[in-house]
Each structure stands twice: as C-alpha cells, then as structure tokens.
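Only one chain is given next, in structure tokens, and it is the form predicted on its own.
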Amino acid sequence: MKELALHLLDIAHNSVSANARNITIEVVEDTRSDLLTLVVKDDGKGMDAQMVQQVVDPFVTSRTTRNVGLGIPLLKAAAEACGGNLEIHSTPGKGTEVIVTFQRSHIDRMPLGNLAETFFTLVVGCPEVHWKFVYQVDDNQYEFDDTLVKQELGDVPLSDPLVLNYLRDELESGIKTLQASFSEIS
C-alpha cells in the first residue's frame, strides 16, 4: 500500500472482520513536534496477548481466506523507517487500538492518501458500524460521527444517492476546509 488511507481502511476492515460495532479512527497532524498518528480503536473481539504478538508478523493471520497477513507488518516497518512505531493494545472481548506513528516531515513516508474517499467507503460498506472519524492539525479539527446521520436518515438508506452524496461532500469539504485553513497558517 502506498497511502496511510489505504491501511487506515485495512486496519478498519479488520475491526470490522472482528465484530466491532464502534470504530474510531484518529489521523493527527502535529507540525510543532513534527509528528504523524494514526489510531484506530475498536470494541471488536480484540486479541490475547500472544495474538498482539504474533500480529506484526506476516505470515500469523486470523483471515481464512489466505495464510499471510501482510498490512500490519508493512506498516510496521514504514512507520519504524520514519523514526516512528507501531502499538497494539488489546483485551479479548473489549476491543483493540492500534496506534501508528511518523516523523511527519520525514521524506519515506507515506503521502496520507485519499481521507476522505476512505472513510467514506467505510461509512457507506459497514452501515451496521458505528463510524466516528477525527481528523486534527495542530489546534484545528475535523469531526465526523455518523450516529446523528442515521438518526435523521431513519428508515432511508446511506446507499440512497442523495445520502451517498451528501455524506461524500460532508466528508471532502471538511477535510478539504481543515487542509485549507492549515495551509494558510504555514
């Protein structure tokens, strides 16, 4: 994978692969302490400590569908070749966060990649998930939870086209609007 999105929607699918109901991702930008994190945090089934162990190597996956697992451990190791790290915290039958971090400004990393089309797939794929997304730079913040969405929507599906579209402009105008406002600051 060459975007932090597309293993932000890897790591979200494996929340989802283990039962999750709620889901929170965090992208923070902190450009003072020049630093990049990720968390995605869940109430899935979570692992045992011998399971967060095995986790970052690629050939240890619960999938039934192959035998390797390698988006953990590559992520893993980019994140270690910016001077950052990767974290597992997990307890069976409450739930996992897997917290990664960059030296931001370092030149390998990772552009982070299309937020907004990421998270938009997940809301829109896993509507029995609870989505909360955060999405800070520095002191400013974009928020997304989708709970006060499907409140309003009631009965109306988030495939309807019109939802599909405002969910999609929701999502790429915040994003858009937290990216501008930074820009004009530095």
Given for the second form:
Amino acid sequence: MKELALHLLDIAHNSVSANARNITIEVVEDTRSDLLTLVVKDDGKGMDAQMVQQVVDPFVTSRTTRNVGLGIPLLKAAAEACGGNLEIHSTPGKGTEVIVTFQRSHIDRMPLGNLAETFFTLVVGCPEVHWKFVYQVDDNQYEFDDTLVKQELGDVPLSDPLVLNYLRDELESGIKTLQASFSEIS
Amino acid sequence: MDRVKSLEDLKKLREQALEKRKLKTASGEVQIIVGMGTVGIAAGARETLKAILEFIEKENLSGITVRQTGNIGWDSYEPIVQVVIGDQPKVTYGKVTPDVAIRIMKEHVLNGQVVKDFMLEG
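Could the form predicted together with its partner chain be given as well, to go with the form predicted on its own?
Whole complex next, starting from this chain.
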C-alpha cells in the first residue's frame, strides 16, 4: 500500500469485521517529538492474548478463503522500518486498540495520503457503525463524529447524493484547513 | 468547524432529500457492494468506490445503497464490485478500475445492461 490512509481503511475494516458498533480513528502528528501516531479503537469482539500474538504473523488470518493475512504485518513492518512500532491491546468481548507509531520525519515513512477519502469511504460504506475521527497536528485538532449527522438525517441514507456532497465537503475542508494552518506555522 | 451552521445545513439537506425521494419511488432499490479487504484496498478499491460515489453525486441518483464488505474471495480479480438491482440476481464484477466502475454505473445501473467483459462467472 502506498499511503497510511489506506492502511487505516484496512485496519478499520478489521474492526468492522469484528462486529464493532463504535470505532474511533485518531491520527496525531507531533512535530516537537517527531512522532506520527495512528490509533484505531473499537468495541468489537476482541481477541485473546494468543490471537493478538498471532495476528502480527503474516501466516495467520481469521478468514477462511485463504490462509494468509497481510494487513497488520505489513503495517508493522512499515512502522518498524521508520523507528516506530505497532501495538495491539485487546480484550475478548470488550474490543481492540491498534496503536502504530512512526518517526514522523523518517525518510522511509509512507505519506499520510488521502485521510478525507478514507474517512468518507468508511462513514458512507459502513453506516451501521458509529464513527469518530480525530486528526491532530501539534495543538490544532479536527474532529468529526457522525452522531449528529445521522440524528439530523433520520431515514435519509448517507448515500443520497446531497448527503455525499455534504460529507465530502465537511471532511475535505476540515482536514485541509488543519493542514493549511499547520504549514503556515512551520 | 461551525457546528451550528452545519446543523442548519443538515436540516435543509434532509428536507431536500426527502422532497426528491417523493419524485422517484418505484424505480427499484439498487445495491452496490464494494469489496474492501486488504487485497481489495491494495488493488485500488478505495478509488473505485470514490468513482462510484462521485457518479451518484454528479448524476444526482437517489435510491442507491452503497455498502462495503470484507474479502469477497476472488483475490486476483480485485477490486470487486457487486450490483443488485431490485429482485434480480446479484452480478459480480472483477478488476473494477474507476473507469470500469463508471461503465457499470452507466450501462448496468442506469440502463439495465450487464457489462459482460468484466463479469465474473459464479
């Protein structure tokens, strides 16, 4: 994969497959400690300690169509190649948290990529999940929680063209504004 | 973000969407499913989905549900898109680039013609 935003989409889908009802994605860029942190937190079915250990192994997967899983091991390798790491905290019946860190300025670090597109894809494509996105750059933060949108829309589906337009705009401008204010400072 | 403004926007949006739905009812529910497993994402499924959503936006199509699913089980044919129109049988397409996705939307979803070149045999 070419961007971290695609990895986030992939990890978030693991949470969806684990029957999570609430999923939070956090992206934190800290220029002072030169760290980039990605967190995906869910309240899905969780894993026991043995499964957590296995899940970083490329030759283990919960799927039945084939015996190789790649998402987590790929991301772990990418993080470790940039002086970072990948941690998984999970409790059966409670949920899972995946935390990935990178040295932000590392030459091999994958670009963040299109966060707005990843968030947009998740909100529209998995409407049964309550999504919360937090993107933070140093002291500035953009947060999107879909609760309000869903409450207001009632039975109008998220894939209605007017809603698509609204959501795309909201996410793109929120993220762009944050990134613009940041590049002015630095 | 200006929360209050966006709340008003949403209310207006809901009214508009409901109004429009009254005009288009009996056209039959369309469901589009995009495979978003690791392999699908790596093969470009996010861009395929993006093209589909942009088409819906541009053509102002209501009554279409877009869903994502994990691995569909045809790894070498990713990105995979499935189309279900009304009570017709599900059609599965493979190697759906954004361009192919737009063809599927135009020919299959809008005109009822299955795009045979990209159909996967079940």
